[in-house]
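First, one chain by itself in structure tokens, the form predicted on its own.
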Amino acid sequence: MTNVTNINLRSRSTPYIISILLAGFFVFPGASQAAPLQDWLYEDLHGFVEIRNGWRLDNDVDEKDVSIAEARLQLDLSKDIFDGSMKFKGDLVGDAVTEELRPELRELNYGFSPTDIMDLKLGRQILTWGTGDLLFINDLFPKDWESFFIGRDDEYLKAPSDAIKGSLFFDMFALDLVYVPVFNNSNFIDGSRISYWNPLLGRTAGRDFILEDHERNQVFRDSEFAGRLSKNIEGVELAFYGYYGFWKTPEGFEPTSGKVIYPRLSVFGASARGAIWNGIGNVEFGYYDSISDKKGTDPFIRNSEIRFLTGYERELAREFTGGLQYYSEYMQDYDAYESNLPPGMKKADKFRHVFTVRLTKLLMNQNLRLSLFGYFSPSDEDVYIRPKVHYKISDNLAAEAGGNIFWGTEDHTFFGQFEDNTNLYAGVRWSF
């Protein structure tokens, strides 16, 4: 297997005209006869325009000065209708980095009850579980790395699913079951915004090799399956989890069209959550099957992995918190790996690992946030950081500071490829 991408993978959001639509018509009243549909509306309206700018650090040749420079409208809408409820979720984005104005959509679901026991939601959502801290194992929902290492809202680094999620609630037991019929990739780094590690060139690349995914696109054929069973016992709350699918990153290439692919991949996993030592502990396992090669024997898919985590928060001091976590990769078929891999690739681990640390105190009544969060790989021997500042101005205003800060001995490892992305940011909101 090479390591063609440890992150790497973009979820297409394609432009809905419906964003723009509902955007300018709640922000901009029409003709007098809507209005008593438009003061229906924003009863229940809620949103922010925010602006944020970021820089980088160090002089990247293959990619712009200005890491993040964006001015953003979010409306959000949750309505009673009929029987259920209708939520809508949708960005305006003025992008001066790629230079275009783009609509997000973030949510457009409906949920009801059919029965006592049962929820259903049915559309694009945000979905989530397990138990890391900005550490993902059974969590196989898309993500946006991207948005993450610029320095766009913590809210951003999960990007949206289009699903069917169903929930049973019987005495014993909690069942989750979601359906994508259309397989959902994260947004990947494919260089045209952040540099990385492109192991056929075996050097680090940014815009000059700008990489194309194959697409899995075939409704039914490249579906989505993942289940939760949950109980709470005494306080703690247990869960076993499995997913059928894709790799969310491209965790594979094809040499004949010299595109990323995302092989198959089944995932079978369990947590536990519960207070401990005056403070919240957390445990977590997966087994990643890479269902595309069983024997580890293909260079360029990624092998199967025993992946585990184990965290800790609690209260030190008076408004002011700390977490540590554990979290390993355990490659399969190791030998196997080794004998396959081409001439002049750089080698993975067979074991690596990652300490993270979070501190967060608050200040001023609470208005002032300071926040720590820390990445570190003694297998990989990189570090990646993330600072934070965050003031809340009043009710409806707050601004906001920060840094994505990459250290690495080697340009090849996780979190070491991205050193040249190092980079500030700032940003006002105002929320209403």
Second form
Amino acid sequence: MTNVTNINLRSRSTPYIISILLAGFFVFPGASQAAPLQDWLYEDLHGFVEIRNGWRLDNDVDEKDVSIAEARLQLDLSKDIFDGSMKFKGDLVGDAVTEELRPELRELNYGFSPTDIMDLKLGRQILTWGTGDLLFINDLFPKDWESFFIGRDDEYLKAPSDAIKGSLFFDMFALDLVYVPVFNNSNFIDGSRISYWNPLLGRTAGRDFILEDHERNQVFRDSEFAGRLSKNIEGVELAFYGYYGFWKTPEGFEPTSGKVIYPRLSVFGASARGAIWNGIGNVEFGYYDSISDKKGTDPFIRNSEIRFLTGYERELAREFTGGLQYYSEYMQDYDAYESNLPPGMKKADKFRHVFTVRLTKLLMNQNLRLSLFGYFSPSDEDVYIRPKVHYKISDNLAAEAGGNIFWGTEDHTFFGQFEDNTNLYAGVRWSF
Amino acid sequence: MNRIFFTLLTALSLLSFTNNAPFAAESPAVEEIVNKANLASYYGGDDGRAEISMTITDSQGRKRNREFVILRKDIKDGGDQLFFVYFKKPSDVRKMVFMVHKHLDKDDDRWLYLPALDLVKRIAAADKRTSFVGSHFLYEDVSGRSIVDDNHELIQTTGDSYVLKSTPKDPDSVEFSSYTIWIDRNNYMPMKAEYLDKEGRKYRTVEALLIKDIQGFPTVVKSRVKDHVAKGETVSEFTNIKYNVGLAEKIFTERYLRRPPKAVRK
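Show the other one: the form predicted together with its partner chain, since we just had the form predicted on its own.
Entire complex below, previous chain first.
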């Protein structure tokens, strides 16, 4: 494949068409009986039209100067059918960077309660759990890092899953189980739109060296399982998590084909969140068991690690909130990693530490929002800052501008590798 | 519930007690007025449902609208309560849910559900005197100000009202220095509250514009908050009000944030 993004989108366009047919099917008969079609659409058809443009500040030789240039229409339809509800949400995107017009199906699902204590949701859906703020440990649902880094709306950081989610609600606890028949990877940074550090080349690469991934696409063999057991005790939310599947971004390399791969992974972890010191505090950890490299001796597969985060958020003044998080990755089998590292490869640290800061200020009857989110890693010596200004011109019209600022002392660190992709963007959205 | 909303409207919050009510002899004790007003405003029935349409007008006359459904359930009359607020308009907040577990003995627990991200976010309850959804109503107007946060004094009894002056016990925690509230002598509904800022200027008025009897409960169906300093006002209208709906306690949990109950979706 030439482009991971395209592959993802292509594989998603077939269900998109089916979904439109389905949407038409269930939607229109019901509507015509109860009320005129126009009334129903007026009530239940929503969405937005948006235009968004962004530019790189540095002259990145590997990428286009335009970081984002797109017009987007989103339609959102929902309808109660039998005892459940059907939901459709899809985008049509005119993308001047990739020079294509593409549909993106974000949601097409049916949710219902077969029994009093059970909910089921089937189909394409957005799934989220865990306690981190733009940091994820036990949330192993797909992300779209490319959208995040080029300045699309935050909504697009969460990529959809084609899944079955079942939830059971007992008096003692709630249990969520998610089954994904065919692995849904995250949209990772492959070089097509954002340049990255390529450890094999030993340099930054972009469109001159787009990473190819070895897709996992076999039903059943490439399935994912995720579960959460949760309970709210006197306002403290406790949860235990388990996951069996694959690294969501390609954390492995296959020397024979030259492709990046998604090695097997299982994760278990726990989290707690509650009110403390006039704010909200949270802790979460996860043990990432890299099943295909148990001993950590395979230099082409990421080692097992322990991930931990803790955070605190509170109101600092009227309409002004601040949040702080600490996050770390602790590599297991570091000695094995060190002794098997091919010569010339940049060595990762045993610990990676990251602090994040979030500041949000609301002004003008909450119509103007100034926000800043920053990642700072003392171990990698790199920084990623996301400033944003969002103004609601009216109930339907909003404008926003922001940036994705990367900086690092070295070219191979997590955020430092994206330094040449630092960009500013602006957009206008009409919602209906 | 509506009164619940009254809540919305009123600053009911307003009420609390003092131990030395000067008019205790001829009128009901101030504690009794405050308690009854609190129950009348925020605790009608065992639970309730209402649809609210807010029109926010800023100092330059620009209008914005908010529409949402509120569910309320009382754990105990005059005690802890559960609130579920489901947004319908404008479209950028559609299907978002704001949920509050109100506690008298500790900070409230609050959640916000963002459907586009399937994200259940916990919100700090520290400052309750911030604007609710950009309107002139405050969070505390929605879920109620604890009656023990202020000292209350009965300053006048008119033909139809008890007039109370309430002063915060912790002045640094709020933006007002005191407020005066007019409570209907017949049904104990707060009809109007006027807030004075730290300089003693009247800067905020909360009023019940229309009260109707619903299932035997006097209920505010239209209310208004005016900001006299920054200018601007918010008018709230309550429709489809129903008490004693029979809402289950489980509705006020994460399960129903992710899958809103029929009671709000209709």
